[in-house]
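First, one chain by itself: the form predicted alone, in C-alpha cells.
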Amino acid sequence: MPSNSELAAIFNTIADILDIQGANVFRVRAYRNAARVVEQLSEPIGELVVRDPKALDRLPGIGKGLHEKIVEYCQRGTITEYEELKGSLPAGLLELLNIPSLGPKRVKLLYETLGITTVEALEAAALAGQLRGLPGMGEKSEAKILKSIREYRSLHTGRVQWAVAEAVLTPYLAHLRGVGGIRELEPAGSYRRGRETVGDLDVLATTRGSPADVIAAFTEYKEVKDVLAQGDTKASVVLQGGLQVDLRVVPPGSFGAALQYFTGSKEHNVALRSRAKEYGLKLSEYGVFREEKMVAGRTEEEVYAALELPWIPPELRENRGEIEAAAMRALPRLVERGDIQGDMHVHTTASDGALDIRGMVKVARARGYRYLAITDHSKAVAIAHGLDEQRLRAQIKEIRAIRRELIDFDLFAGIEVDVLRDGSLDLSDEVLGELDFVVASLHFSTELSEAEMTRRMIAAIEHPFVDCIAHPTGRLIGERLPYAVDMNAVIEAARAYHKALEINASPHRLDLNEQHADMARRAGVPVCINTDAHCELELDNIRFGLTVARRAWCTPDDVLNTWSAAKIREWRARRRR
C-alpha cells in the first residue's frame, strides 16, 4: 500500500543524491518541497491518486515531472530514477550526509579521495587524523566531525516523530476498522499520550466476532514485513518503514482497564496501583478488583472513578503530579483545537510561502480562524527571498488595504526578523515600528557558545518591537540537536520583558518542546502555537503544537492565540506603555 511516508522518503534521497552530484539547486529544491507536502497530506497519497488525480496538481509544487513519479510509486511502490540513483553511489554513503558538519561537496570528498562510504570510516579516518591534509581542513574539521558524529547517534535512537507514526497508523486503521464486527479499535502507549517520538504502536481492540478475524487482518495488512508473533488474541508485526506494531483484541468489558494500562505510562500506572491498593483494591489491564469482583472496566472514566479520581487526559499521564491534581479535582482544562483563533506565524508568496496574502487568509478562514499575521522572512535569510525594508513596507501598505476588505477577521503586518550574531535585528527599527506583530528568530551563527547565544536572544527579548521568538532552540528532531541556549535565562527575560515564545507547531520541530512549554507557563509566560506554515496544509500542523502545550498542562489563557485580536493588540500596546 502507498505510504505518504515512505514516498516522502524516496523523494529525499532523490535529492540528496542529487545534491551529492552537484545537480540544479531548483531541481533539488523541488524534490525536497514535494517531500515536506507528500508527509504533511492528510489523506494517504494511494487514497487521493484514485479518487482525484487532478489534485496532486494542486499540491504546492508539485508539477507534471513530480506528479508523474507519485503515480509511478502509486503503482509500483517505487520510482524508476530513485533507484537508478540509488544504484549509483555506495549504499552507505547517503547516511554520510546525516552528518551535521557534512555537505554534499564534503562528502562527495571523502569518498573520491579517501573511500569513506560509512559513518564507522568517517570516524576511523578522523581519530587517525586523515582528513586534515584534505583542501579546507584540518585538526579543527576533524575534531567537529568527531563532535557532529557523536551528536547524530544521539540523534537517531530508534524512535520516530509522532507525525510519521500516525501517517503509518491511520491507514492501518482504516484498514482494520473494514473487518466485520470490529466495535472499538484504539491507539495507546505513548503515541497515544502524544510523546514527540513513538518508539512502537500499541492498538487494542473488541469485536462482536470472532478475535481471529481481527487478527488475520491485522497480520495480513499489506505493510507488514514481518509477523513476530501471532495468537488468538494477540499479534505483533514489523511494518516495512521499521515500526513495530502490537494488537491486543480484549474483552468489551476490559477495554476500558486495558486502555488505560496500555497507555501507561509506566510511572502513572505504578502510581495509579498504589493509590487503588490504598483503597482495597486490585488494577490490572483487565480491571478494577475488590477481592475477586470486577467493580470496574468497561471504559476508562469507569477505571479512574473507582480510584475516587475523575477521568486524566492521556497527554498528562506521566506521574508529573496529575494524580495528586486530579484527586483535588484541580486538573487544568487543557487547552483545544477549537480555543486556537488564529496563527501568528505564517509566509506567503513574499518570500518561500506557496500562497499570497490573500490565499492564506482565504485557507485561515476555512479553517474558522478569526484572525492571521504574515510573517514573511526577513532579507538575511536571502535563500527564501527575504523583504528588506523596501519591500517590506509595500507589504505592509498591501496588508493593511486587505484588512479594510475583510469582514470579522483581523489581519496583522509582521515580519519573522532574523537576530543577528551580535543580537541586533536584520531590519531597521523604523519599519519594525510600523508592523502589528513581530516574530524574531535566528537562522545563522548557530555554532556559537552556550553564553553567547543566551545573550543573542536575551538581547532580541530586549528589543522594544519583538513580540515572541520563533522555534527558541532550533532543534529539528531526529536531525539536528538544540542550540547551546540556557531557557531559564530566556525564560526570565521573556517574563521580566512580556514577551511571549513559540510552540512551533512543525512535527519536526515541536520547539520550544513539552520541558520548556511548561517552565514557560509557570513563570507566567504566554507561549504562542504557530504552525510557521508555508503552504495550504501546513496550517493543520497546528494539532501538533496543541498536543505539546497540553503536555505542557497549558489553559487557553496560557496561549497567546487563543485570545482575541483586540487582547493581543492591547497586550502589545499595554507593554510598550
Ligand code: DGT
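The structure presented is a predicted model; accordingly, all values stated were derived computationally and were not measured. Rigid core here is just the name for the largest C-alpha set that superposes within 1.5 Å across the two forms. Positions refer to the first chain, counted from 1. What changes on going to the form predicted together with 2'-deoxyguanosine-5'-triphosphate (DGT):
- For N541, a C-alpha deviation below 2 angstroms is recorded between the two forms after rigid-core alignment.
- Comparing the forms between the two forms on their rigid core, the Cα displacement of D558 stays under 2 Å.
- After superposition on the rigid core, the Cα of G158 moves by less than 2 Å between the two forms.
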Second form
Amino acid sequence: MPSNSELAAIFNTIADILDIQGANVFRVRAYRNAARVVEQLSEPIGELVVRDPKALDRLPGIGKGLHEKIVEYCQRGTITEYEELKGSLPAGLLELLNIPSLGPKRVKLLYETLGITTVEALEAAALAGQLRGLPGMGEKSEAKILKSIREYRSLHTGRVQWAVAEAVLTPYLAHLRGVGGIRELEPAGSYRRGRETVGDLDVLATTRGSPADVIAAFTEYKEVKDVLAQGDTKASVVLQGGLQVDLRVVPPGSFGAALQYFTGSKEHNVALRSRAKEYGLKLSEYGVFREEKMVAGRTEEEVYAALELPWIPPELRENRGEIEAAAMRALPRLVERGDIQGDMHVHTTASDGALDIRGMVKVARARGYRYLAITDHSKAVAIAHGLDEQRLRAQIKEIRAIRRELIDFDLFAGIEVDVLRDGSLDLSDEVLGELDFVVASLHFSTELSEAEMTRRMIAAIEHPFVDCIAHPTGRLIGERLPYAVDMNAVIEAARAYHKALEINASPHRLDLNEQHADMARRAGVPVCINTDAHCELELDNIRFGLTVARRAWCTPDDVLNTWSAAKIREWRARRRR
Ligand code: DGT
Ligand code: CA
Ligand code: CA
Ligand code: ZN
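Based on the form predicted alone presented above, generate the structure block for the form predicted together with 2'-deoxyguanosine-5'-triphosphate (DGT).
Below, the chain from earlier opens the complete complex, with every other chain and molecule after it.
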C-alpha cells in the first residue's frame, strides 16, 4: 500500500544519494522539497492520485518529472530511479546516512578517502584514530561519531513499539477469526507479556476444522509481504512494514501448554521446567507429562496447577522471582484498568489540547473516572501557547466554577510547569500555591551534563508545590535516548520529599520505564499513570501505562491515581504540615 511517509523517505534517500554523487544542487533540493510536500499532505497519496491526478501538479515544486515518479510509486510501490541509484552505491553506505552527525558530504568523504562503507568499518576507523586529519575533522569529531554510533545502535534495535504491534495485529486477528471452525486464537510471546517493544509476533490457534484453512488465511492476508515458511500446522510471514508473525495451529488438548511455552519468556520457561523436573514431571509445548501420561495441557491454569502453582500473569513471566512468589501464594495483586480512578495529566484548548475543560471532563467520565487534573503547559512552552500567571489564574477560577457544578466528580486545578535551565520553575510560587496538583517537566536545555540534569530534577522535586515529575527521562522509544539523569538519585529525592513520579502512558514514551517504575515501587514512591492526553482517544493510552506498572509488580496501592480524590488531597496536605 502506498504511504506518504514511505514515499517521503524514498525522495529523501534519492536526494542523499545524489548528494553523495555530487549531483546538481537544484536537483537534490527538488527531491528534498518533494519529500517535505508529500510528508505534509493531509490525504494518503494513493487516494489523491486516483481521485484527482491533476492535484499533483498544483503541489508546490512538483513538476512533470516528480509527478511521474509519484504515480510510478503508487502503481509499483517503488521508483525505478531509486532502485538504480541504490544499486550504484556499495551496500551499507546508505545505512551510514542514518548515523546522526553524518551527512551525505561526510559519508562521501569517508568513502572516497578511507573506503568506509559500513557502520562497523566507521567505528573501527574512529577507534583507530584514522578520522582525525581528514578535511574538517579532528579528535572531537571522532569522539562525536563514536557517540553517534552508540546512540544509533541503541535506537535501531529492529524491534517495534508494543502499540505499533497492536495496531498491526488487531486487524490480522480479526481476519483470522473469520476462518470457519476457528476456536482459540491468542497472541503469545513478548507481545502477550507486554514488553515495551516486540521483536516478532507469535500467534496460537486451535480449530474445529482443518488447520490448512487457518494457515491459508494467514498467508493470504492482504498485508503479507513475504511468506518465510509454510507447513501443515505452522507458518511465518513478514508483513508490509517489516514485522514478522509466526502462527501455530495446535491440538485443543495442548493449547494451554503451547500458550504457556510460546508466551515465555525463555528464562521463565527454563525455571518452570526445572521445577517440573523436581516434581518428576516433564513440561513441553505439548503438555505436562508423568512418564508417558499427559497430566495437563488444555489450559494454562491446568499447566501451572500441575506444578502446584497458581496461574501467573504474563507480564510477570521474566524469571524475576515470580515463580518463587507464586509457590508461596504471594504474587502481587497487579493494578488493573478498573482500579484507575482518574488522570492527573491532561491538556485542554488553553494550551495544545483539542477539548476544553468541560469536554475533557465529559470524556473522562465516559471512561468511568471519578476525577481529573487539568494540567496545561506553562508559558515557557510558547509553541503550545503555554499559560502565564494571568491566564492560569483565570483558568483556576473557571475550573473551580465547573467543579462546583459536578456531582460525584472532582476536578483538580493543575499545571504542567516547566523546569527551567537552573532548576527553578516557570511560574511564580504565588500562583503555584493556589493549585491542587502540580506536574513538573523538563522540555528544554536537556543536553546538560548528568550532574546538572539530576540537580535540576531534584530541585523541582524539592520545590514545596510540586507533586509529580512528568516523563522523568524524556526518552522517546526508538527515537530519542533518555536524558543523562541519575534515576537512583531522583527516586531517592522523591522518596524523601513524598513526591510522585509519572509513568507517562504515551506509547512513544512509557516513561518511567518498567525498571524505573520497579525501583520507585521498591522505594515506596507512588507512581502516577498519566496519559498526558491532548484529545479524547489519547485517554485510552492508559492501558500502555498500566502494562508498565504491572511489569513493575505494582499493586493498586502503589499507583496514586487508583486512590480516591480525597486521599490524593490528603496526601498533599500531609506533606505541607
Ligand atoms: P521477541 O520476539 O524478541 O520480542 O521475544 P519473545 O519472547 O516473543 O521471543 P521469541 O519470539 O523468540 O519466542 C517466543 C517464545 O517461545 C519465548 O518467549 C519463549 C519460547 N521459546 C523460544 N525459544 C525458546 C527456547 O530456546 N527455550 C525455551 N524454553 N523457550 C523458548
Ligand atoms: Ca516474539
Ligand atoms: Ca517468534
Ligand atoms: Zn503534558
